[in-house]
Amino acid sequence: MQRERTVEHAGELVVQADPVALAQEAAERFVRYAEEAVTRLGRFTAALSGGSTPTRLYSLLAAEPYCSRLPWQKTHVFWGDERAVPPTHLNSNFHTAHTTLLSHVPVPADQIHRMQAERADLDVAARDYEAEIARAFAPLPSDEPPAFDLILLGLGADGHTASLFPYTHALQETTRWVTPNYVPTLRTHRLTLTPPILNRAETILFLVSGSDKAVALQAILQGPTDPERLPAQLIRPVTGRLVWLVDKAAASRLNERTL
């Protein structure tokens, strides 16, 4: 089952039957976006997401038929956010991507750009990650942030995406590409990409699965604009495409004017 529509909050909605179909569609799109980028620019830059939903996608990309279709030697891998834990920690977004995908494919080690969120000074870590992004995209054509070819994003039941949580300071960032963000509700520190660089992407692909996301998804796509409460509403690409790839359970509260 696949339904595609334009949704009110600037994007395309694609509904899949279940998490398995969602992951397969995401894998096909990942390969297509990579091929497009290599044809256009000679390389592919992707920022990965954390959480449970992309894990099935990463496992698919590490196996055939997808693994051999991807231009790994021309791929640069980044992250949209990271928890303040070591890279070997089970809660690390890097750890998840490494164990399910990156350790199984021939991405050159110097093209894997990890957020060092385990460092004591997260502000310095954020500025160092900005510098690493700048080096990877050099030379930059303007003062604008660089444009990733693909950014994968998830959605929390509270409306957060990346580590842009409701009512946190990172939502107000207008210049920095990367910032620390303390999340009082979780009593945790994070590093996150910010809207100024997220919205420069060629493609932003949200992966949303499960009935626990249904209320938030409906509010984001069909409710009034309130990005302080629903940070995912901040994601509106400047010139790129925004795709909401969701399963039937997550889409269960959307009304007919969107479906």
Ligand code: 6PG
Given for the second form:
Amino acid sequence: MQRERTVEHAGELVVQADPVALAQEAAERFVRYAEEAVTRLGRFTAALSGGSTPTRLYSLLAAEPYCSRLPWQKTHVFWGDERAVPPTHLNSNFHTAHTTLLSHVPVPADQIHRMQAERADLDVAARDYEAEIARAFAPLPSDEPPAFDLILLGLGADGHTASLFPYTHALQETTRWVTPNYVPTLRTHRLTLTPPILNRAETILFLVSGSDKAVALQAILQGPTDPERLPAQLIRPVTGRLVWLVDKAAASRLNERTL
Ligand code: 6PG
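Okay, that was the form predicted on its own. Show me the form predicted in complex with this ligand next.
The next block holds the full complex; its first chain is the one shown before.
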């Protein structure tokens, strides 16, 4: 079952029956966006999201029929955010993507751009990651942030996305592409891409699954604009497309009439 709607100012809403269908639709789109990018630019740049929702997608992409449809040699992999843990840690977004996807596919090692959020000085780590992004996208036409071909994003039940958490410092960032962000509710530090670079993407694909996200999703898409409380509302691509790929459980509180 797939229902597509255009949600006023918030992009395209695509509802899938369950997490399996969600992952399959995400895999089809991932391949399509990659093919589009390689045709247009000769390369595909993708920023992966963390958390558990995308793991089913990552496993699909690591296997047939999707694996051989993807241009791995022309693909550059980045992350939208990372936890302040080593890359071998179970909570590491790199670790999740490496075990479910990257260790199974032939992406050249120098095209896997890991966020080094385990470093003691996260401000330097953020600046170094920004420099790595700039090198990968060189030559940059201007000092505008580069446009990722695809950015995968998840949604927290509190309305956060990437590591842009409610009422945190990173929400105010208007120039840096990458910034450290302390999250008081988790008592932890993160590294995260910022709205200025996120919103330059060609395609932003939210993957949202489960009834625990239903209240936040309804508030973000249909409630008043309040990005401090609901940081995912900061995600509005300047020229790119925004797709909310959600399952029925996550969409269960959406008001059909105002979609
Ligand atoms: C992270 C993610 C974060 C995640 C949401 C949803 O590092 O935690 O980037 O933004 O996407 O918290 O996580 P789940 O998919 O596990 O619900």
